[in-house]
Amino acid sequence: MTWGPEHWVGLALLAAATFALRLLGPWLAARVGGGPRAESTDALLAGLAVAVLAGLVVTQALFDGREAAGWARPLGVVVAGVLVWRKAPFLLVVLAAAATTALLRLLGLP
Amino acid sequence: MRSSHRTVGIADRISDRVREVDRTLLRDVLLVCAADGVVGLSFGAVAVASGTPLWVPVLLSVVVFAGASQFVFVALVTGGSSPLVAALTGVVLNARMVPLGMGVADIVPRTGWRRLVAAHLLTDESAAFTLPRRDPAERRAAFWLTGVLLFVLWNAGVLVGAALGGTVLASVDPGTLGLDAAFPAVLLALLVPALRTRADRRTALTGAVVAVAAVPLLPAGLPAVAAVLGVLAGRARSPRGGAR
């Protein structure tokens, strides 16, 4: 492909956003935080981070976008979600999940 | 993290105790950042295979620094889409950045370059690593070591990925390792020790819900957004500290 200026200013785009959203984060959570509610309001930001990182492992373990990711993917993380109700060590949970995955793709399975 | 010696001084105990944890965190935050790096090779291989020059994949790693959205944005430029469309389709991807910043604000300086550092290094896992932990220290350690070593393998990965692009190593796919699995996996072992509260549950119980539910609604990316709605759950019914 020919990479041309509107691929410049896309990539740009793409890059300058970005840095943007990660900055706008902690900017919010300065201008929402402190005071006498201090602690109530550290809850609340933290329970934003508990519920897109629970948002992430569902969705990321059943779709892949708006498409079902088949059925290794899933099985995998439901073995790391026993191993973690387990208390396994970290370690022994991704590995469990990455090997569980990738041999029942080995056995045939989407 | 037990010490079994009663008669060392506190201090010692102290200091047995950080470095104890602080090996823990360095291998597990190294699984993550190897699995990352071994993603990082294989979209610096796609992306050269694909047509690009190869200097995009691994300028987009640096200055992006959000594998998803770099896959989708190559992905859609290569594909003949407009760059225009495929930077607003990545930067949707990066919405979420925005609550996870706020879960983890605490940890980023408040002026001067470091913030901005810190800012770039904002990733799921580095705000996964922070999450579970309280003491101010271990949150800076975790935030700073996860986000340095994947920004350094991350990058690492994509540039030999790039550079071997044309060649065999290029039809590795992370699927055959099931590190699509370990992702997700990652995020769940981080995410249920800072499940410290009742409230934290629901919270993160209908966060997922919720997000499920919006994967035919909304653009990907958004529906892990939409999570934080979850929040409202958790705040239902726990009036001023209690449902601890």
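Numbering follows the first chain given and starts at 1. Just so you know, these numbers come straight off a predicted model, no measurement behind them. Note that the rigid core is defined as the largest set of C-alphas that superpose within 1.5 Å between two forms. Compared with the form predicted alone:
Relative to the superposed core, residue 19 shifts its CA atom by 2 Å or more between the two forms. The rigid-core alignment places the CA of residue 99 less than 2 Å apart between the two forms. Annotation for residue 10: C-alpha shift of 2 angstroms or more between the two forms, rigid core superposed.
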The other form holds:
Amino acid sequence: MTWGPEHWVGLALLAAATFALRLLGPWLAARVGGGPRAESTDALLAGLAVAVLAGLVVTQALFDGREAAGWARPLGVVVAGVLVWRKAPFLLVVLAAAATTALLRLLGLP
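Given the form predicted together with the partner chain above, what does the protein look like in the form predicted alone?
Coming up is the bare chain, nothing alongside it.
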């Protein structure tokens, strides 16, 4: 595939849009977040972040595309969750979750 001028123009537009989007964040934070805000708003925003992250973890742990991921991956996530709850180091959490999933798959669990 050869790149024509339309590809370079598209790439430049995407780069400019990405840069503008990145600049929009601090501008909005200064406009919206610069003034006094209720504590309930801060709590709501923190709760939304946790809800979004929890949703990502659940969908990635339970589904592989449009099908169920099997049992090995969710059990690996459960091991990671327990270790995070016990405040284990991050490297240990990742290695234990990966090892659990790999061991369960080695034992034939999908």
